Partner chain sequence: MELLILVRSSKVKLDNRFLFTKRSLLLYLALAVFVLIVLIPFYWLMKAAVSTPDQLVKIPPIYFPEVGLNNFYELAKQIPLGNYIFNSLIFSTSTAIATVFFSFLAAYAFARIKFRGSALVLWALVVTMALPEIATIIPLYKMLGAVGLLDKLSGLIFVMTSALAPFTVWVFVPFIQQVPESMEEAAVIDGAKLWTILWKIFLPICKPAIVTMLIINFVNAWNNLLYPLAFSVTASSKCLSVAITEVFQAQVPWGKPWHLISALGVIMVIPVIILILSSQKAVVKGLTKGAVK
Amino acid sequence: MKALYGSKRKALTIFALLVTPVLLLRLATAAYPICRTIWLSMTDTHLFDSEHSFVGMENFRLLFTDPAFLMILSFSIVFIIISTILELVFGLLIASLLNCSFKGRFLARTINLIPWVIPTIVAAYAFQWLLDEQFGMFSHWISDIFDVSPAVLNTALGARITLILVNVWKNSSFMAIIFLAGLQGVPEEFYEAARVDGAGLVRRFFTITLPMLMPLMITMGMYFLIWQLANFDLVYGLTRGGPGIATTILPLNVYHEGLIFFKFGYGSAVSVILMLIVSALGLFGMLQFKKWSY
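Can you show the single chain from that sequence in the form predicted in complex with the partner chain?
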């Protein structure tokens, strides 16, 4: 770098000059708020009380003795795990499908982008409309085929299954885009060599395709687990966390406690738990990735 900018000092000055705006932005809206959230989580701050005091771990103790919160926490974990598994499977299926050569492949790949690009809130409402008890198309089918009440979003189990399926619908296409790129990176010679050796399709899939895509699957799996844990828009739009709290996940809980009830301290404690899970997952993911990328 000396060669480029003369002295080391000059290079450092230029570095600082260029990097400062982004770092300042992140300090102001990420680093500082994180510290603040951690601090708030140990207070009983409320928007309408001017006085607040340090309460230590009290908020966390309350949270972990609250059956409602434990249900929210466990559903959040179930939600991200089932969603991610299904998205990995469907992502791989769609990618394999779109990797075939057929007429109109370009069009099919383009259509695949639609669920990913449309605003989540719009997708959530579209599905709610499809499931409208009286006039929705899906409700009509459900009552025709199964002869049961079409109000799936009114039952805890129905709402939970619906939420996961809509989430999978929304996100599998992004998974597929990444896997498609991954599939195209697998050298064709590998398959030819395996074919010469007499390996069948199943063997080829399990000995070539899957191992080659494994690092990518781990990365994407981890990324999706973490990222879906922060999923707010879909739950807000599709079920509002209901019926009751059956489909509430952590981000919606933060929103309710913090910005609806203005219990800043309590809501921040939920935020801290969310961040802890994210960090744990991230760490685990990095270790796994090291193991799998050779």
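Form predicted in complex with the partner chain done, so how does the form predicted alone look?
Keep in mind that what follows is only the chain, not its partners or any molecules around it.
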């Protein structure tokens, strides 16, 4: 009994020695910044003010009565939802094509990954130059064909559509690779049995492929929804959030308020709202994954 007690005590000591550094690291790098941000969001802290005071929910009241912030919030939601839906659709379509047997399939799969491996900020500046009204290659082609001078990044609608399309182009290739791995995991016997029963291509897709890939699609959908909420470099490199604030999303708004205008309290309030949205999406994703997992 004494030996058993000593063994448990030794195991607990080793457990504490291994877990404590990790726990302290997470507290220092995750828990403290979150708690500090929540505290700052309830103050009027500004870089050039030596004194700051507790203002409670005043920053949040100002945010939700500010038409500019409501526009940024609404476009952020539209941006991540439309981008994720299009990436899921195009990713599944590309994966289905890459899953077919044809010559050069390995090369096609490699080329598919090119958009993904290009650094986001590089892709953003490249498209900014390609779409430049005066010197851009795309603009030159459109001008030659339609005899008009396109200025897609100078209009709110054009800049928003361009931002979403570039984001979809960048991320669909990675989504396709993940779905391709999922497609290759579907047993071929299912499709053969469906063919024997007379099921066509569309019916096989909706009765076999889609249900089998649904947990993977939910996981990737939730991952990209959350990930794109932190999309900063693409927006900053392509449009700087403009024209005006037409393409500004929440992370860029945090950057403007906190690091350009030095309104740490107000910027922290935006960060807290961003964190709440991410948490809600994560919880929703976990519930959906539990519902569809098998």
